[in-house]
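Just one chain follows, in the form predicted alone, and it is written as structure tokens.
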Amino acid sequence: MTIFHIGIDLGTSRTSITTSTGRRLTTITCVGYPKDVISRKRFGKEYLLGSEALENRLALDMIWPLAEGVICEDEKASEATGIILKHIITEALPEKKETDHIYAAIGVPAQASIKNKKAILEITTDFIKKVLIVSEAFAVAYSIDRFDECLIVDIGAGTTDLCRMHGSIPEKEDQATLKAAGNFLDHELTKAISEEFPDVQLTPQIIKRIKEKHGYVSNVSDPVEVTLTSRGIPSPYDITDILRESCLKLTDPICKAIQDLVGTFDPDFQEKLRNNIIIAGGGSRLRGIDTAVERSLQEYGGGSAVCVQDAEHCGSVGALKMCMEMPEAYWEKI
């Protein structure tokens, strides 16, 4: 019997896995079910996953099972979450035999309820031997070996998770979860573009592409011109100011949460904390976000922020390291 250790970052938009065999995979966190007999005949299977589902979404009933970073409270969402987790594990561990065991650490938002943690345990009971539920922000800290006084800011799609590190396992008051995250930014950007250009045709995929390619919060930027359609006719649109103002609606509450966590920390260590801010998650790719965080701390005496290098797998790498190093007492048996 072989024991495989895996770390999973279970995200609203993307789910990543890192295994003890050295493999890393990422999938879009969605499942598509054929709408009717025609689509079932076309695809020849009960469901499609990830990018394949997204590419064929017009013929599918799409399920995005995680809302605000936690599993939606319906049977279909639980089923879809199980399908996604089982699929990505199978893809990442093709050599696993029936007699082998899997130990997994799964990252969830810092303040996920007990109910949602139990849901993950129930969903994975058939294919994971032991599960450790961990804070996503804490997993990031584990990934980069930062256990001293630092502040982790993990900006995902459903939530932004913040966690103060101080050389021991964080307490409840060291952590915060905000709904201001990637999906919130998508909503604000969609609303702003629609108000400025009422006739343009927008989809969530178009907005995500704009955000991921052009998103910025710096004071200056090259003009951002995108091609959008109105009644099928493509035309160029300048969205430079719209994009920045929308992105600031994301960063402003994050900066306020950072100020609160710094301001309520032990005063002897506040300077060290505000000079060690680490930004992770998909939102760390917004141009100028590190500088925006530093500007927000000027009245506190200044600060220093850096973005992680591997935003896609940082959380799952940390979860894997935790999975392999945590004492038995921290595990929850299934």
Given for the second form:
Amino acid sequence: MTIFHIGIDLGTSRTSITTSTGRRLTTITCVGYPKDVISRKRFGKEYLLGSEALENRLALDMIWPLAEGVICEDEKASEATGIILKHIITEALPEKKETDHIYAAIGVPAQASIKNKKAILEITTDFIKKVLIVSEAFAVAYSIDRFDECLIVDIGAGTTDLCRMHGSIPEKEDQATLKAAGNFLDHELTKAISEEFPDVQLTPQIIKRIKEKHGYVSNVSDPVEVTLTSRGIPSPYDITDILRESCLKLTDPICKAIQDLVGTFDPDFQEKLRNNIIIAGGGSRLRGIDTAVERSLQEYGGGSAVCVQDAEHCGSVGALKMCMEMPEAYWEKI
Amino acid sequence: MLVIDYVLVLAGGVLWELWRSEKDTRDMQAKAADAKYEKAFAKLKTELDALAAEKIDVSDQLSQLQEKLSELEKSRPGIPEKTFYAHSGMFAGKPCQPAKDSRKWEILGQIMDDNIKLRAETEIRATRVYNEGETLNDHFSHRD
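For comparison with the form predicted alone, produce the structure of the form predicted together with its partner chain.
The complete assembly is shown below, putting the previous chain first.
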């Protein structure tokens, strides 16, 4: 019998896994069920996953089980989460035999409810032998070995998790979860573009592509010109200012939360905290977000923020590291 | 009129050349693939002949291999390769190493305690549901 260790970052938009065998995979957190008999016959499957589901979404009922950052409270969402986890594990560990066991750590938003954590335990019972549920932001800190005074800001799609580290497990007051995250930015950007150019045709995928390619909060940027269609006719549109204003709507509440966490910390360590801000998650790819955070801390005496190198796998790598460093005697407790 | 005829003939010639060169490329690729497979089959046949000469029965191994292949197929329904983006990771081949640093032991211990507490709460809820006569998912009993 072999024991495989895995770390999973169960995200609203993407789910990542890192395994003790050295594999890292990412899939889009969605499941598509055929809408009717015709589509069922066309696909020949009960469901489609990830990018394949997204590409065929017109013929599918799409389920985004973690749309709000945590597992939605319905049976379909639980089932879809189980399907995604099971398949990403199967794909990442093709060598696993039936007699082998999996020990896993799964990252969830810092302030996920007990009900939500229990839901994950229930879903994974059949295919994971031992599971640890950990805060996503804490997993990021663990991946980079930062337990001393630092502030982790994990900007995901459904939630932004902030976690103040001070050498031990963070308490409730050290953590904050905001709804201002990637999906919120998508919504704001859609609204702003539609107001400025009422006739353009937008879909969540178009908005996501624009955001991921051009999103920025710096004071200067090259002009952002994108091709959008109006009644099927493609034309170039300049969205430089719209994009920045929308992105600032995301970063402003995050900066405010950072100020709050810094301001309520032990005054002797505030300076150290201000100078050790680590930004992770998909949102860390917004150009200029580190300097925007630093700017917001000017009246507090300045600060220093850096973005993690591997935004996509940082959380799952931390979760795996935790699993692999967990002494066997501790595992035996569960 | 003569000029138009000439242009048409010329265009026809160019199209014919294009079609022929594409066909040649396809034929060459097909031939290369065939040669590759023939070589692989020839190698396999040689190996099987050698085993047969030594009177070694490989039918059991072959049927086991077949079973494994079909299991593998069944275990991944509906997952196209492109759904996932794989990379080799920093943990490849590294053995499990319990943390050496005492501070980490403390932190990991706290994580485990939190999870034990969470699990205990889950089990209490399951028992209560059972007592009320609702369906009990008996997964808690076979867990660990």
